[in-house]
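The chain that follows stands alone, in the form predicted alone, written as structure tokens.
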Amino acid sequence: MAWDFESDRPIYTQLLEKIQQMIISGKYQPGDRLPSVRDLSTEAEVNPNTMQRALQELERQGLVYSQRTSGRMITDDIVLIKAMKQKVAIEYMKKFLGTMKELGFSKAEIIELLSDMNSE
């Protein structure tokens, strides 16, 4: 099943986006080994150049290392893994938070109804 993308943003970002977000959430667990360039490309439906870009991202940042004979491997850097969750979930709350404020609502008012939908 392909990947959804958004037309405004490049695809390389978006799938360093994904494949990050699959890290972070567990659904690649450290240690494991990743799918080859050549399948994710196929399962995302997009160029192999664009996935083996976005890996190498993911290199850089440390989430990921190749191995010689055994292809990408996850990073068993739990550390590092629950940095990079706590680094995206703030950028989430600063989107949350800003759009929260562009709607007009004060501190107050926000928590008060993320404390009323969590007591749901």
Second form
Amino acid sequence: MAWDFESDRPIYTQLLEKIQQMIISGKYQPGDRLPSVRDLSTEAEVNPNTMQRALQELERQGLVYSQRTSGRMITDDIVLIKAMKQKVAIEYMKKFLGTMKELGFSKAEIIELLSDMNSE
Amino acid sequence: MSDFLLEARGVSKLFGNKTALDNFSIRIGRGKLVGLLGPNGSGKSTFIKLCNGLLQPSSGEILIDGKSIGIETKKIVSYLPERTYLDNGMSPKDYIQYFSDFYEDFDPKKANEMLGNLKIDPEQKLKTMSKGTKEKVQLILVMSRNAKLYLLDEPIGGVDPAARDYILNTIIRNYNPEATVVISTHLITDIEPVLDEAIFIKDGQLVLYMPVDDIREREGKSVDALFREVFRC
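Same protein, the form predicted in complex with the partner chain this time rather than the form predicted alone?
Everything in the complex follows now, all chains and molecules, and the chain you saw is the first one.
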């Protein structure tokens, strides 16, 4: 099943985000081996060079690392994964708060709504 | 070794007084999946036929791996025509033998493996196969060569979505950093994430040649959306 992409942004960025998400959500566990570029790009139905670029960026961020003989592995650094998770969550929250602000909600109202939803 | 795998220098092609290709220049690198995108009659097939020597340019020249089009370039170019040339009386097995005799770079093991994946019987005569199955057989033969340049003229035009997925998967799976695949089509959405670069061609002229993600970055829209703008009727 091909992965879905939004049409208004580079595919590279979206690949990067999707794989980041699979790492921080635990679909890929710390220390797991990542599928090869060929397998990943076949699964996603994307260009192998674009996939390669996304994986190199993940390497730069430290989320994955290369092992000469066995391909790419997910980092064992749980602290780093947690920090990335936090960072992504904050980005989502900012987007959410922006939308709520546009709808005319104050911070207090948002918090109230959220805690109401929680108790339902 | 030339830096570019495929180079066209001011290529024009006239059919009578009709200009099919108009001073067309381009330089395409190695290890790229390239979409040759344009509406019907824009010159896509003409360019592909010039690249494999089925047509001669009226002016200008084309170089593949630094060589003029001829026997040497035919050895390294694998071509999927718009319409299949396969003979109905033959079977895939016959064609595997034929291609093995004809092309030094043909890999019969690869071909048999792909036939197996698609559950196509190598002994079955082509005349008893559906149009889509025949197209798959043709694509398998073309992709089973270890060529440097693959020229695929409308490979996803007439096939169902499952076959389309298989074709795109085959192209991705066979990716080789030394080889370039040029895919002509007007169905862009399906193929866009698979491409490194897009060529827009209109009335035989080059409109744009750019990496797909650069288009998306710069325009804030997909190649498909940009195509619809550029080629609005």
